[in-house]
Each structure stands twice: as C-alpha cells, then as structure tokens.
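Below, in structure tokens: the form predicted on its own, a single chain.
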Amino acid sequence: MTDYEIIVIGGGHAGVEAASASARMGCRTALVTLKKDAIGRMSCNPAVGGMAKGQLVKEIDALGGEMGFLTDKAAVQFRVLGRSKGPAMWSPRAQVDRKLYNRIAVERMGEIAGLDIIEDEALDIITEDGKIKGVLLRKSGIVSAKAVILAAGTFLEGKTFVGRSSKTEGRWGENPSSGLSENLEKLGFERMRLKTGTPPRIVSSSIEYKKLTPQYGDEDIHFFSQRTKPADFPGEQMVCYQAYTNSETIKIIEEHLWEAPLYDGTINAVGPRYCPSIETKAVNFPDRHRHLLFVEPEGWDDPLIYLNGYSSSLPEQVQIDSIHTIQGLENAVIARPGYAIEYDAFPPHQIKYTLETRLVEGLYFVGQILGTSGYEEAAGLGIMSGINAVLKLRGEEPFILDRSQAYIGVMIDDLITRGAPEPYRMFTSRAEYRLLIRSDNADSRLSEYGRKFGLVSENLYSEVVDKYDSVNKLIEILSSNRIEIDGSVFSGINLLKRPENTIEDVLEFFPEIKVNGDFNREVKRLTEIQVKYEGYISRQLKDVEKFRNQEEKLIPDNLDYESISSLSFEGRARLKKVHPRSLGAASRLYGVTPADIAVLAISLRKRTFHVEQ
C-alpha cells in the first residue's frame, strides 16, 4: 500500500485547490508545505479577482473550489470592474484582509477529511520506468504516492533582490526550495528562469489620506461564491485610495537606474510585461510621469498599506525618496521595501491538457512554476490538476475544458500552444468567446461538472438549476405579456431589447410580474443580459460550432510528424515539441502555417481511413 494516493507539493493557491479537490474526491492526499501556517498566504497584493481574473475565480467556485468562498469571508471591499462596458467585461474584484485569508485557508485545509498536512521540504521526485513512485522529503524521507502535483510557486531556487542586495529565499523572510528543480532537470525537463516583484508596504498612519482620491466599494455587492449568502457579509467596507507619481518621482528613479538589478545585469530573468515595475515604467514610458497608484489596506486591523502599481527592486533609500515625492505620501514610513524575485519554472509545452507532464506519468505541474503570474491563474490550474489526478487514478476520462467553455480552458490552451516566454496573465482579450463565458454565468457552465466530481453539493446544484429555471420563466412571461404605448403594442421582451431600458424599467409596465417573488435581483440581471445580447450570443454560438469542428479532430499523441514530408520544417519542429491535442490547437501554434494545417488534416483523414479499414 502506498503512503498516499496523491501528494501536493506547495501550500499556495494552486496547492490549496489541488489538495482540496483530490481529498474531497476521495483520494488519500498529503499537502507538503515548508510552513503549515503559511498555507494560502498572499505573497503579493491583498486582493483577488479583477479583469478576467474575477472570471477565473467564479469558475473555480462553480467547480467546487475554495478561492471564491475564502475571498468572500476575508474581503474588506468588493468592486466590479469594467461596468462601463458590456457584461463580457464585468469582472468582480475584492480587496482582502491578508492575515484573515491566510488564517481561514489554514483552518479550511485542516478540516478536510482525507487530507494530511506535512511540514517538510521536497528534495526530489521518485520515479520508476517513467512513472511517479513518490517524493523524497528532507525530514520524512521517501513518501510513496501514485501521483504528485508540484505547485511550488516562487520557491524553486528563489532569490530576492533589493538594489545590490540579494538573498536566497522563496519570498520575503522565507527559505527557498533548493535542489528539486535541478533534480527535475536531470529527469529531462527543460527549466527556465522567471521574475516577478512586489511593492513596498507603508505604515497607514503615516499617510495623509485627505490628499488622496478615495475609491469606495460597490453598494450592490457581487460575491464570488455560490455558497456565500448576503447575510454572511457584515456590510461594512474599507476605503481604498488613488495616488499618482509625478516628474520628481520619475526623475529620482531614472537617476538611480544604475542601481536597479533589472537594469544593471544582475537579473536576466523575464518579468511580467503587464505588471511592470516602477523602474520599467520609467524606462518604457519616458515621456509619461503621471502613473496611477492604488493605496490599498492590508486588512481590517492591519497597520500596513500595499502600494499597488509601485513594484520595485530599487535600493530601499531610493524607494523611500521617490515615494516621498508623491502627494499624500510625503511623510510615508516604509515598513518593508519592494523587491524582485527570481525563481525556476518549466516551459509549459512539457505538459498535457490535463496538466500531467509528458516525461513522467503521474507528475503534474501547476501555478507559477508553469509560467503563470497570479493567485487566480494558479488556483485555476490547481483545481484542474487535482480533479484530473483523481480521474487518472480511477481510470476515468480526463476533464478538459476548451476555449469556448471557460477562461480556465483558454489559459491552459494558451500555455501549451503559445508557451510562457513571460509570466502569463489572464485578460478578457485572450478569450474569443468572452460573451459566452462571462463571470455571471460561470455556475451555469461549470456547476454540473463540480456536482459530477462530488465537489458541489446536491443542494447547491439545485439552487443553480432553480435560478436558471427562473430566468427562463421570466423570459417566457416577458414574451407573453404585452402593453400598448402610443398606439403600438409591445411585448416585455421588445421593450427590454431597447438600449435605454433596464429590466426594472420594463417591470414598471407589468406590476403583476414585479411583485412575483420568484425573481430576485440576480435572476433579473441574468434575464436582462440574455435578452439584450441575444443576437451577439447567437453569433458567438455559431462561431463556437466552427471552433468545435476543428477541436474535435483529435491528433494521436504518438503521431509521427517526421513521416509527414509535406510539413514545413518550422511547423514540424513546433508540432513535435508541443504535441497539440487537436487540429484546432495545432492551428494556434506559432510557426505552424495554414498550409501545414491542411497537410495535417489530410494526414489525419488518411490515418482514420486506414484504421477503419
């Protein structure tokens, strides 16, 4: 008998979701973490969600994951971003009490049946004949397992930088994981070096808030989790603020670029292009001196402020001097400087769509070691790896979401087909079918899967079904009810399709509908979206049909691309390296031309014909 069926290495957001899913699906699971009380710790900003990231969290919750519920319980402010645009862009975000989130995560993982927490360091992956056999731990020795999920975050050979000073650590003040990535390289894995960073923390009482622009939470709160009820939230929200750099701020930064490890040659790793450091902003936008910063509280009773937008690895005194030029921060006390961190990661072409590695059966890579950049991306990969590891051990079909089903599907496909030349961040622009995979309908799209895997309760699933039954019922009532206005007769649906009318405006014409208790705020909102965007949704559904046609043409994993002589040299090399799952995935590979796809399609048809013969 093995010690465990599944071992998860790393207690960050990816590890939490992977371990929770695998244990709750019935597998004996161990979560190996360097520090038990650091499970779910927010290494960078104290917030969850945001543009496209909020959609990911809603999807994780719909599948039965942890992040949405933990966020709702620890939130200090809720906002929906993108409200000025259409519903495809609406993205929930929550400012979170950092310490409270961490504490709730630790408590939650401790109460899951079948999950053991092991405080130890993983030194090596034990394999035999290309299959996982277990993990070598520093204190516990070899612990056997049938599957291992590696979710080590920034800890693999982690190194932090503040000016010319550097330390070997996985994040500020915490030891890194040493030797594991080197041992994985010996197994044949390619590894790469990535970089990320974090801003300084400022003592809240040293800030002159009256000089800053307040940013309040939404009155109509949109929770992340299906499990959260309005009565669960106390109602009070904290205020965030906005500040701006100026020409003096940028001047100080420019004068000290020679001391910045990003520009003196000390750091060679690639950082996130869409979350640049303040010194990178100064270099890339030399004519722009006014950069928006967000002054965000770290928690209800926390004395520190997170200066979002001012990620930096400049020397501490340079950070202090430049921050003191910002209005409202003239006397700011820096409790901890910003820093950059380098860490080992593994190019994602080495995994399958299940997140299992191609080299070692039963080994899964997730989170930042796979090239992603945020809590939400890591958590999305985590829950998918946990589910798929269990399904593989059961001998069941894998769980794969495509680009038309979920942002999670977009992310995994992007990572495999396009790689991670820089830390990957999710954006709404990456999703071609974003009107179909909105934040508001994640439960409709994915809760059925969560129920199937035993991660969503029957009661909760029934609530989702009832909600969408109510939406359909309200649409039917609006279609059948008519009213005469200025001599013309309109149905409720006709009125709602008018851009100037909201669902509440239309219901004023039909008081008999308005008093119907079946239709709460959420049902009415979903109805309005469905009716107003019906034409756009129908067009995207037709696009999805074409997309699915290509995605259903699966490519055998053992296809010999060398035997297909008509493929271009570059196309053949990319296909061999990535092993795309389908003809559609192959068409999204850099270097694979339309001519290559045509040749590949003919080859697949011939192969199918011969098999059928």
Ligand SMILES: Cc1cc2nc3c(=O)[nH]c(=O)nc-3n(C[C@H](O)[C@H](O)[C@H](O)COP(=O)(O)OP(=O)(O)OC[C@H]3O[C@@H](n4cnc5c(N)ncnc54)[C@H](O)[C@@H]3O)c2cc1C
Second form
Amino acid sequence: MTDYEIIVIGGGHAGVEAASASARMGCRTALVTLKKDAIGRMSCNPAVGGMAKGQLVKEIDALGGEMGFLTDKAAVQFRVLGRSKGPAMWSPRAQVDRKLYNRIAVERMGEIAGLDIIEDEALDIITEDGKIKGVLLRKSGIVSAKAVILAAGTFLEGKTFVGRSSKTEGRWGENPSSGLSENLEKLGFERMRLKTGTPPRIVSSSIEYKKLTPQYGDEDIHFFSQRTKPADFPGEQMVCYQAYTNSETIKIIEEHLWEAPLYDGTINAVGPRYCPSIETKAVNFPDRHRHLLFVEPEGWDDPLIYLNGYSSSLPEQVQIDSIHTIQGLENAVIARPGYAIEYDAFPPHQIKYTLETRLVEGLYFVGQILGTSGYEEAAGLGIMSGINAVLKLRGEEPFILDRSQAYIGVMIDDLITRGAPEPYRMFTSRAEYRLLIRSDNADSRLSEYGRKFGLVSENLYSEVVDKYDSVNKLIEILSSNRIEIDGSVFSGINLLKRPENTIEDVLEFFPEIKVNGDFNREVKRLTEIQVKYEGYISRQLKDVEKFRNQEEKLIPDNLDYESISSLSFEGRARLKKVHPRSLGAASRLYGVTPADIAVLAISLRKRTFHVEQ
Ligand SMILES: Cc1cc2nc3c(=O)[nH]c(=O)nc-3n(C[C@H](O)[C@H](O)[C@H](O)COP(=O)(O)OP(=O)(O)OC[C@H]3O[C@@H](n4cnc5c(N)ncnc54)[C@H](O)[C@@H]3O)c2cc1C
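Moving on from the form predicted on its own, kindly provide the form predicted together with the ligand as a structure.
Every chain and every other molecule in the complex is listed next, the one we just looked at coming first.
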C-alpha cells in the first residue's frame, strides 16, 4: 500500500486548494511544505480578487474551494471594481489582513479530515516506467503516493534581489527549494526562469494620511463565498489611500537605473508586463511622472502598509529617497525594502488539460511553477489539479472546463495553447465569453460540479438552486405584469430593459410584487442583469455554439502528426509540441494556420480514433 494516495508539495495558494479538494474528496492526502505556519501566506499584496481575479475566486468558491471563504473571514475592506462598466467587468476585491489570512488558512488545513501536514522539503520525485511513485523528502526519506501535485511557487532555485545584493531565498526570509527543478529537468522537463517583484512595506504611523486621498470600502458588501453569512463580518472597514509619484520621484529612479538589477544585466528573467516595477514604469513611460500608488493596510492591528504600484528592486536607499519625494510619504519609515525574485518554472505546454504532466503519469504542476502570477490564478489551478488527481485515481472522467464555462477554463487553455512567455495573470479581456462567465453567476455555472465532487454541501447547493428559481420567478412575474403609461402598455420586462430604469425603479410600478414576492437584493440584481443584457447574452450563446462545435472535435493524444503530410512545417512542430486537445485548441496555437486546421479536420474525419484525454 502506498503511504498516501495524493501528495501535494507546497502550502501556498495552489497547494491549499489542491490538498483541500483531494482530502475532502476522500483521498488520503499529505501536504508537504517547508514551513507549516506559512501555509496560505501571501507573498506580495494583502488583497484578493480584483479585475478578472475576483471572477476566479468566485469560481473557486462555487466549486467548493477555500480562497473565497478565507478571504471573507480575513478581509478588512471590500470593493467591487469595474462598477461603472457592464456586469461582465464587475470584479469583487478584498483588502485582507495578511497575518489573519495566514492564520486561518493554517487552522483550516489542520481541521480537514484525511489530510496530514508534513513540514519537510521535497528534494526529488520518484518515478518508475514514466509513472509517479512518490517523493523524496529531506527529513522523512521516500514517501510513496499514487499522485503528486507540485505547487512550489517562487521557491524553485529562488533568488531575491535588492540593488546589488542578492540572496538564495524562496521569498523574503524563507529558504528556497534547491535541486528539485534540476532533478525534474534531468527527467526530461523543460524549465525556464521567470521573475516578479514586490513593493516596500512602510510604517503606517510615519505616513501623513491627511495629504492622501482616502478610498473607502463599499457599503453594500459583496462577499466572495456562498458560505459567508453577512453577520460574520464585523461591519467596520479599513480605509485605503491613494498617492502619486512626481517628477522628483522619477528623476531619482532614473539616476539610479545603473544600480537596478533589472537594468544592469543581473536579472535576465522575464517579469510580469502588466505589473511592472517602478523602474520599468520610469523606463517605459519616460514622459509620465505621475503614477498612481495605493497605500494599503496590511491588517487590523498591523503597523505596516503595503505601497501598491511601487514594486522595486532598486537599492534600499534609492527606494527610501524616491519615496520621500511623494506627498504624504515625506517622512515615511521603510520597514522592509521592495525586492525582486527570480525562480524556476516549467513551460505549460508540458501539461494536459487536467494539469497532469505529459511526461510523468500522476504528476501534476500547478501555480507559479506553471508560469502564472497571482494567488487567484494559483488557487484556480490548485483546485482543478486536486479534483482531477482524485478522478484519475478513481478511474473517472476528467474535469475540464472550457473557455465558455469559466475563467479557470480560459486560463488553462491559454497556458497550454499560448504558453507563458511572461508570468501569466488573468484579465477580463482574455475571456471572449465574459458576459456569460460573470462573477455574479459563478455559482450557477459551477456549484453543480462542486456538489457532484462532494466539495459543495447539499444545503449550499439547494440555496443556489432556490436563488435561481427565484430569479426565474421574478422574470416571469415581470413579463406577465403590465402597466399603462401615457396610453401605452408596458410589461415589467419592457420597463426594465430601458437603460434608465433599475429593478428597484420598475418594482415601484408594481407594488404588489414587492409585497407578495420574496426577492432579496441578490435575486433582484441577477434578474436585472439577465433582463438588461439578454440581447448580448443570447448573441454570446450563439457564438458559444460555434465554438463548442470545434471544441468537441477531439484530437487523440497519440496522433502521429508526421503522418499528415500536408501540414505546414511550423504548424506540425507546434502541434507535436503542444498536443492540443481539440480542433478548436489547435486553431488557437501560434504558427498553426487555417490551412493546417482544414488538413487536420479532414484527417480526423478519415480516421476512427479511440480518443483519450
Ligand atoms: C516577491 C514576490 C512578488 C510577487 N508579486 C506579485 C504580484 O505583484 N502580483 C501577483 O499577482 N503575484 C505576485 N506574486 C506571486 C504570488 O505570491 C504567487 O503567484 C502565489 O503566491 C503563487 O502561489 P503558489 O501556491 O503557486 O506558490 P507560493 O504561494 O509561492 O507557495 C509555494 C509553497 O511551496 C512550498 N515549497 C516550495 N518548495 C518546496 C519543496 N521543495 N518542498 C516542500 N514545500 C515547498 C513553500 O514553502 C510554499 O508554501 C509575488 C510573489 C513574490 C515572492
């Protein structure tokens, strides 16, 4: 008998979700991590969600994951971003108490039945005939398992930089993981080097807040989790602030670029283009001196703040001098400088849609090591790997979400078909069917799966079903209730479709609905979205039909592309490298032309394949 059915390596956001899903689905699971008390630690910003990332968290929650519930419990401020735009863009975000989040993540992992937490370092993975057999741990030796999920974050050969000084670290003050990625390379995995960075932490009492612009939380709070009850939140929220750089700030940075590891040739790895360091902003936008920064509290009783937007690896004194030019931060005391980190990752064409590696059966790669950046992205991959590892052990069908079902599906498809030439973060613009995969309807899209896998309770699931039954009921009532205005007759639906009317306005016309119906704020909001955007939604649904048509044409995993003579040279090379799952996925590969797709389609039609995922 193996020691464990599933071993998860890494207690970060990916590992937490993977281990929780695996154990709660009934598999004997071990979570191996370097430091027990660092489980769920936030390496960078004390916040969860935001544009597109909020959608990911709602999806994780709808599947029965941990991140949404932990966030609600640890939040100090809630805001929905993108409110001025349509509902596809509404993205919940929460400012979080960093230490509290960490603490409750540790507690939560400790209470899951069937989950052992092992504080140790994975040095190698053990394989036999291309199949996973277990892991070699520094203290405990070989521990056997039927599946292993690797979620080692930024720790693989991690190296941090502040100016000219660098340390081998997995993140600030924590040892890196040495040798594991090299061992994986010896097995045949391709590895790459990526980088990311974080801003300095400032002593809150040294900031003159009256010179900054306050940013308050929303009054109508939108929680992430279906499990959260509004009464669970203390009510009062913390305030964030806005500050701005100026020409003096940028001048100091420009003068010291020669000392910046990003620009003196020390760091060659690629960083996240959409989350640039302050030195990169200075170089890329030489004419712009006013950059928005967010002064964000680290927690309820935490003396520090996080200077969002000022990620840097310049020497500490340069960071201090340039920050002192910012209004409100003239006397700021820097408790810890910003730093950059370089780490090993694995190009994602090496995985299947289940996140299992192609090379080693039963080995899964998730989180930062797959080229993503961000807690939410890591967690989304984590829960999918946990579910799929269990399904595979049970001999059941894999769980794959496509681009029209979830942001999680968009992310996995993007990673496989486009790779991660730079750290991948989610954006709403990546999702072509974003009007269908909104933050508000994640539960209607995914809770059913969560329930099927035993991750969402029956009670919670019936609450979701009841909610959407109420939405349908309200739509029905609004269709059948009519009112005469200036000689013309309008149904409630007609009135609601008018851009100037909110659901509350329309309900004013029909007082009997308000009295008789039992429609809460959430039901009314969902009804409003469904009615107002019905035209756009049905158009996207039509597009999805076309999309599914190509997605359902599965390509056998063992297809011999060499035997298809008319493929272009580049197209064949890409197809052989990535092994796209479907004709649709093949069409999204760079270098694969429409002519290649036509050839492939004909070839698939000619053959009768046993199609394997
Ligand atoms: C300096 C810095 C800046 C960042 N900046 C941003 C940013 O601006 N925006 C953003 O979205 N994200 C940022 N991130 C990334 C964010 O922290 C990660 O995306 C996220 O934490 C990844 O989650 P993960 O679970 O993959 O890995 P991590 O959260 O890094 O967790 C990895 C876990 O694996 C464990 N581990 C590693 N190796 C081993 C081993 N061999 N054996 C046992 N356990 C092991 C570690 O102990 C840790 O618990 C930054 C990270 C760092 C370090």
